[in-house]
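Consider the single chain below, provided in structure tokens and representing the form predicted on its own.
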Amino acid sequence: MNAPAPLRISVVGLGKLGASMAAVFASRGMHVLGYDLDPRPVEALRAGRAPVQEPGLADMIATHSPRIDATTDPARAVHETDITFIVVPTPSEESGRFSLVHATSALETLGAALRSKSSYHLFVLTSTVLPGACRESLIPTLERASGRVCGRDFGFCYHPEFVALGTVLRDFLRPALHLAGQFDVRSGDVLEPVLRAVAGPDVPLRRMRLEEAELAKVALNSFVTLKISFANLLGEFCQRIPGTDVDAVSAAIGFDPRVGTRFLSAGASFGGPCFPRDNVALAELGRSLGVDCGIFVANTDYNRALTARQAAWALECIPSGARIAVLGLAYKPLSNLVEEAPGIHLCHEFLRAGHAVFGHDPIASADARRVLPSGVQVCEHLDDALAQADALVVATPDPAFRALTPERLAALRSNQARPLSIVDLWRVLDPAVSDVPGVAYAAFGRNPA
């Protein structure tokens, strides 16, 4: 399954994304030469060392190392190698929609690069755009600053990753589907060998205009949203209708193929660097198309609402001046990115209310320090936070709170007297726990009759 022999890869940009796109594609065998303007990830990969936390990478890297290098120099990605990957920041901008500036940059400087190359050169965008940025602001950029022609002297495709954090390697491996925008044609049979050489050939691979594949990438994270949303509404009934598990009304409904069980659990809003802002900049691609995109505005808003009424059920749940420990800080489970991240809305609702505050994540604790107040107490070990708290809000599915066992919380209690409140918002614990004396236990979307 490796990529043919002649072909080279370079990656702009060493983030999470891209240095991991990097030991991937040294996995498959391919040579792989680094970029970034940061000397400090350059340096890492050069050493063998992963230059950001993503799990599983750091022995990729390392076992993968030999066909690894990395650079500062921009002619050094585009001359020693035949497929540029760029994998740059895109921003939202106040509008809602991507900022280019990262990518326009990035394209400059390699443009500038391939005047002085006389072989053809395919360049990859991985970062999430909207319709119509390729073609009409980032190909020229190239073409400006090359004096090259696209299609002629070099290719370009869009190859949105579908990755989420924390498990970005499986993802990268086992996609659920290659998406493939083409300039042309030529373009398009230059990436498919690569994309096959990671994935293998089973994996679908859609190849289709700029614009198709643009569009795909920001359609496929909204209809998400849409999913989550929906089970969060299900949660929400089923808070209200006696004797009613959202996790039974979910499990019925995504056998249907229709519908599906990926994404359909009630929870928390979902937060992160992509689901939130794609969903936004849908809707204002709408705006500016004169389409109504009424139902992600309404989404959205949802979304954002949801904390807070979920913060007050919390609070009907838990006695008045409790200590309260929030379990989950990131904004999904394995990841220790803390934006739009419900635990971390949670913290400051309950400390607007009064309660003296702590907060555990097995990973993101670090992180969530530098957005939290000073108010709020990050503890390092969740066995800090139990024995502060008076009440427990499990904010995330993470698998390290399935630790909190009937058993373990029973042992934990017998030398307490007051009483412990948990609230779980993604039913993580067993409901046992709500028979340990001294223990009261609600889970959100779960209305015992």
Ligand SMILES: NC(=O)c1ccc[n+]([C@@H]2O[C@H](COP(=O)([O-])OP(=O)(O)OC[C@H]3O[C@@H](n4cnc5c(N)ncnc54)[C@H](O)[C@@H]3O)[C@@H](O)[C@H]2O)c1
Contents of the next structure:
Amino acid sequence: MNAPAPLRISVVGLGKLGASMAAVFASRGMHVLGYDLDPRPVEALRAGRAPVQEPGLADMIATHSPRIDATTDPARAVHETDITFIVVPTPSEESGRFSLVHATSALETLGAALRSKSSYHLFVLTSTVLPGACRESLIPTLERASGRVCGRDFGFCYHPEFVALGTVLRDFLRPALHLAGQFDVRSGDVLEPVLRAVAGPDVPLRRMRLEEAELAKVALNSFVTLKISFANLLGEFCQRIPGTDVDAVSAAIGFDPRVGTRFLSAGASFGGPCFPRDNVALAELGRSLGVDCGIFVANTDYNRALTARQAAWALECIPSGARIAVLGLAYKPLSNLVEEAPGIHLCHEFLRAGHAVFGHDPIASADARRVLPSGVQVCEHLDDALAQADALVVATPDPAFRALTPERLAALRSNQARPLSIVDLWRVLDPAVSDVPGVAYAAFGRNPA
Ligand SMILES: NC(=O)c1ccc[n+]([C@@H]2O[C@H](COP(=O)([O-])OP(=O)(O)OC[C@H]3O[C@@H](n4cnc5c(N)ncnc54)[C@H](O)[C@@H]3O)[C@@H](O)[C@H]2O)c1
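Next up, can you give the form predicted together with this ligand of this protein, since the form predicted on its own came first?
So here's everything in the complex, that chain up top.
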């Protein structure tokens, strides 16, 4: 018997998510055609290079490049494949809702190509949208552009990914769950084997109505942000209760399976391209539906205000006139993204308070330079920041900062007369650094009594 023909998949939008999706599909034996308006990621993929920075992506693309092609011709994405994943941006509008401008434009182009295809095609939207977007807006767009009927001539699914930048490939290959919103059973039946081929048969797969999956995606992210803020709030409690360490408290309550330990570490505010905006979008959805979403609004407000409070606390720990180095400028470790990053906000606050400010990030220095005012000197190497600073503020739990051991600090400080203040928002450093002569160490969420 002949082996079944490999699945032919197209991925529309070769950005942070789409480029990794294309690579993962190819790594599972599928033939992948990437399509993007922008020729740069297309050229990169065609040359076997990663269009975006993501750990492991360059190797995966290089290894599987014989099964990856890319184009700027949208018609090829429809005519040469059976399933198209759409992973274009859905930026936040002023109201907080997600804009469908890019998804609509992509589907108009793909729909026009569908006019001249006679066989069934499945469209899978991966971009984050709010409930109603697929059925009320995107599917009608496809039907108008193609002259075809959803459910009869083509299928439609909403399949959001739960991935974190920095671990995108691992998250694709070993997800906690697959969420599949389906227009009809046939659409879900076509999608399911693709998801199984990527992550195996054991990953829970929840098939549901489009609107349920649309809500589940933003709800999950929003729930996680509530948990983060709860942990940060505990940190603020412990700051004020003598003799307490927030890690003891959160580890204890995290033991309870109703709570769990993940995302329960007190630290800086949540940032990045997804968490803050998903929270705002859910609140806006609630407002439009007449649901009281004060809890999400309060969470957004708390998260924004926390950075200002932490900056004020850091300034209490740091002598006036000190030169401050902010360590960690990305919104989290292992990422180069600086969108809504606490480290960036802290740089602004310290500048406003009249300090000379330096910054360093193991990965995001170049991106930070783009968004920071020229008054902030971004150092490529940790040692350069250390050499110039009288105070360090650790703004992400990047493992690279653990290299600041008591021994290393003692060696660095051996011929320095001036004192060094360290403010550690994530308790990354060994508390024994406070024993190093000339070093004053303060950790968020720890009150040493
Ligand atoms: N980045 C993440 O961690 C993450 C996680 C979960 C969900 N998402 C969602 O995935 C979607 C994509 O996010 P991203 O971070 O990969 O975006 P991105 O900006 O990195 O990449 C988007 C790509 O789409 C291309 N594009 C835009 N309009 C197009 C069109 N009409 N036709 C073809 N290509 C087009 C752009 O040129 C770009 O290369 C968003 O909805 C986002 O919310 C992202």
